[in-house]
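Single chain ahead, by itself, as structure tokens, in the form predicted alone.
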Amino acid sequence: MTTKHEWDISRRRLLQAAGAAALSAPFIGRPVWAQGKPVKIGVILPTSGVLAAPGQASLRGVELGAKLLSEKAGMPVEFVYADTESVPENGRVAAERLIQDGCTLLIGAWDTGATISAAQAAEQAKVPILVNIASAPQITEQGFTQLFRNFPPATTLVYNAVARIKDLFAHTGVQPKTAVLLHVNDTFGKGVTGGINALWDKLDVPIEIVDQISYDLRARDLSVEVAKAKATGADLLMPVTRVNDAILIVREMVRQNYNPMGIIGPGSPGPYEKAFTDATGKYGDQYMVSVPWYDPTRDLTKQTIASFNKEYPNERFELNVGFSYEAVEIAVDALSRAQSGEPAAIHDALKTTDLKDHVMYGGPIVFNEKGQNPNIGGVMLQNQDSEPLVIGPQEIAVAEPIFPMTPFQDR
């Protein structure tokens, strides 16, 4: 739940942003905001607690979008933030509070548990909610009528990951035969693991998964789990992680001198984050993950990243930033077409979204009957010199893969 202090700080900062937008926004003939009241967009993120790092990154994406894109709404817009403190139940508390505060569109809430609880409040109030990050399939399978998700479900994450893994081995000519799956046991981890189990044989992957080892999200020691993975002797380690546990895994692998042919996170967040590469240095290099990512070849992406680097010179434009930025892009596009701040009008506009030029890899942003964007692509990243680089698909690759990986003691 958001503390009063944090809430007030967020409101002050964003009211200033709203005031700046209002100076250039047309007011004549716009009855909804004719009284000078901006349209309020509520943003729900885990900016403290165990998910604070990706939550803060997502916050930067929203703030950048608010700065660069708000005027495209054609009306003054105010962003109001709420922190879930990484507690799933707080998603609903935050959504209810934002709606009571006058927000007619919500963005959030990053993790699956908080997103579902926030969506329940949005559904009850008939206020649309844009899901920036959260992949559990049930988010769009519960019949929510107010929910729109511009992030792939776990099944698509896994499907795209498998395609990239097969591409990798075809490209390098090196074919592992066995793998061990090491995964966090939260809703996300279970969803991705379930997707792997459902699709692995179906998609004819010529790699046997010899063991599956789970661990708690808040674990501070993964020595036992890493030792179990090492004992399998599998060619590949496939971790499904968040950022903190990904760091723990690499540190344990170094300590235990565990050197499989490669580390590939199928649809796994964490290793591309700056917190990971800063913490692991050369030992985090050559770690691969298959995830939705920005398209580094698009002019719009290059321009957006340049603006981000100017605004946040010590941070990284990555998945959390990109999809959160795009959530703002979708929101202001809907407002510009709705020409109204009323929830029903915004909802109708979101249903007809068709954004062709955007920063993340994939086709036009549209939403199907369940509120899911089906056109999100997946890439294979590999950390090289502490930077996550696209190594596949070849059409947007900016680096060659290093596989098998260099043993830790030789780096």
Contents of the next structure:
Amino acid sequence: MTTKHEWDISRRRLLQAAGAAALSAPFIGRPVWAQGKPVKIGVILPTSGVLAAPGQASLRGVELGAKLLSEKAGMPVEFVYADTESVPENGRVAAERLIQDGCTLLIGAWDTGATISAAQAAEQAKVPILVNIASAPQITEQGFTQLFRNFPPATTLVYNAVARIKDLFAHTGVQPKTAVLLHVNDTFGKGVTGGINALWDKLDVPIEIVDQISYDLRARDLSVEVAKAKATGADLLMPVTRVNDAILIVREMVRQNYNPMGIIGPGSPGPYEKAFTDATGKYGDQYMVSVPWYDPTRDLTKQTIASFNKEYPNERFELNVGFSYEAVEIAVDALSRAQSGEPAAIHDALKTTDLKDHVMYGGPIVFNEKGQNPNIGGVMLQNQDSEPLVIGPQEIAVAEPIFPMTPFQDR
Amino acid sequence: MTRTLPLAASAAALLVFGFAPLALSPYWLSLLTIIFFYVCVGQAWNLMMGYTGILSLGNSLFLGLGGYVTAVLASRYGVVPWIGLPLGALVGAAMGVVIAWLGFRFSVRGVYFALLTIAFAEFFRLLFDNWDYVGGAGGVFLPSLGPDESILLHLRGSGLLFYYAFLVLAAAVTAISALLVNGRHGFFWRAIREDEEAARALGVRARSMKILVVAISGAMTAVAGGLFGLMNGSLFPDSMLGMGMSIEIIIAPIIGGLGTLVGPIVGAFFVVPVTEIANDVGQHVGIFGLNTFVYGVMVFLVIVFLPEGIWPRLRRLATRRQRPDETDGGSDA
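Switch from the form predicted alone to the form predicted in complex with the partner chain and give that structure.
Full assembly next; the chain just shown is listed first.
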């Protein structure tokens, strides 16, 4: 009973449908970014609260990365930010908010507590999270499948630090015999101290640690602790600090005229920050720390630092900035290979990361089965004329070490 | 009528929140979870301060103890939270008894009792900071579950699980509080709050009743702390036992309305979203610390214009529109 007329209509409709399908085909099943919407990367950092200073430094690193690198992703990218207010428990809510906002990759969350908290939300939503800074070994030992960390765990941090300390004495030919460890009693300080205790003898360091003195993160006066350290008569003072306590320690050392052969912070943050060198001036000079740092000899690093100095003339490109910038390098690299904004595709791309040209010192960025990059290097820095300069390893050193240090009263 | 209305309202609220996950994203569920958490700890504190007039500024101690007992047992010995949480509650209650007995035995009252609770909380914070058995300042970390391990048995896993866990706990804590404050204990506690000497003269065993309320508050807060630790996956002395947490615990009931059962609920539903909005505003504007300022201003406005709390004002407005002599009675004494 089918008539020609009816067939004509159906055919016309069929043609119309085919035409419509042909026109809409590019949009059907294509990822969000291909429809003109950017891929969203969520960034979780403690930009207010007690960790605001390093959190904001990290933010500058991400913002610089967003500005310089976004185009390399090969698709529109948008960065969305969330503040944990330095409260560890806020990591989860921040991650969930960003995921709800449409973020398919997260970067953060600086401190261990917030990172673990955020990682749980990421794990549930199957959205990859790239840990820029947070050193607790447990982060990659919790069994998270979506987590990738481009920052050394405390054990690696200490391993690299001890290697650099041994290099230093081999290079200068001056060998201290004893050391006293002065450390902040927080997650980080405990982790590094535990690492030193575990590795010191194993790595055959010919220096005896004669005492270990801890203090509260919120301590406003470290005169007693510094006096106790001085009383040990140890050749070396090894402080594991944040920035404010590092300033307190130096001021107290000057006041007590405490002049050991050297001050070396094994794996310690703080003394390379601008706040430290501004506050301590010449007395902060010759303070050494062994930390993961940028490779000052690479052209890419030089260009990046030049751009940073132009963008933030009153700030310093340091560890927090560098690793956060590098997180963007990794994210962009993964997106360029995934060519998709889908979390699973980004996850797959992150797993096969092999980024050779990057700003921080170390080998190619790769992630092992636990999501840890094992190729992060460590350098020895020494403040000279209020600038943290690499004095080791020799292959990337830009200055000669000053050791033993000049007594404070002779500066 | 005065008893059926609150019951019907509670049942309706439970029904709505029970089905809310069908309509809400994980983020909103997460916010509601935090709200329910503050309902739990707020109700517990409200029993002490709102109904009995005992000022504690150290309730984070109970929270931390409950959290640590549950987490340490789980992470070190594989003890499931179904055992860890009640044990945490027992420890919280026992600590409440110790503090209350010490305080009330020597007639430590008012702000002096508050100082005592702060001293205990700070002592335990410092103790835990330096006690390697509980991870010290480095904290306790709970490993994520393996594929063969039961989520329900170990109470670990998705945000949805904790949403329901805190919903049930908030409902239970509120129901227990309602039973207590509407029973003999509630009348004794209120009598002590109004005039302890007069209550004693009438035969109320004031010290026992005060010790009891601190113990109950401690147990409730400890269970919430246990679940809170399980949800976060890591615990640190500073965030669990610190003064900051103690202050956060008391804000919701103060803003919502002290000495009422609905107050801590209304307060939590006000404070948590305001915090989130303030955070969002600060982030979008890009001014660091603006979130804290916005939050502070909003809390300040509530305190200035609604000094008795949000719920008592709402209740008064509602009752005025009904009959001048009608009150909501019963459940919200």
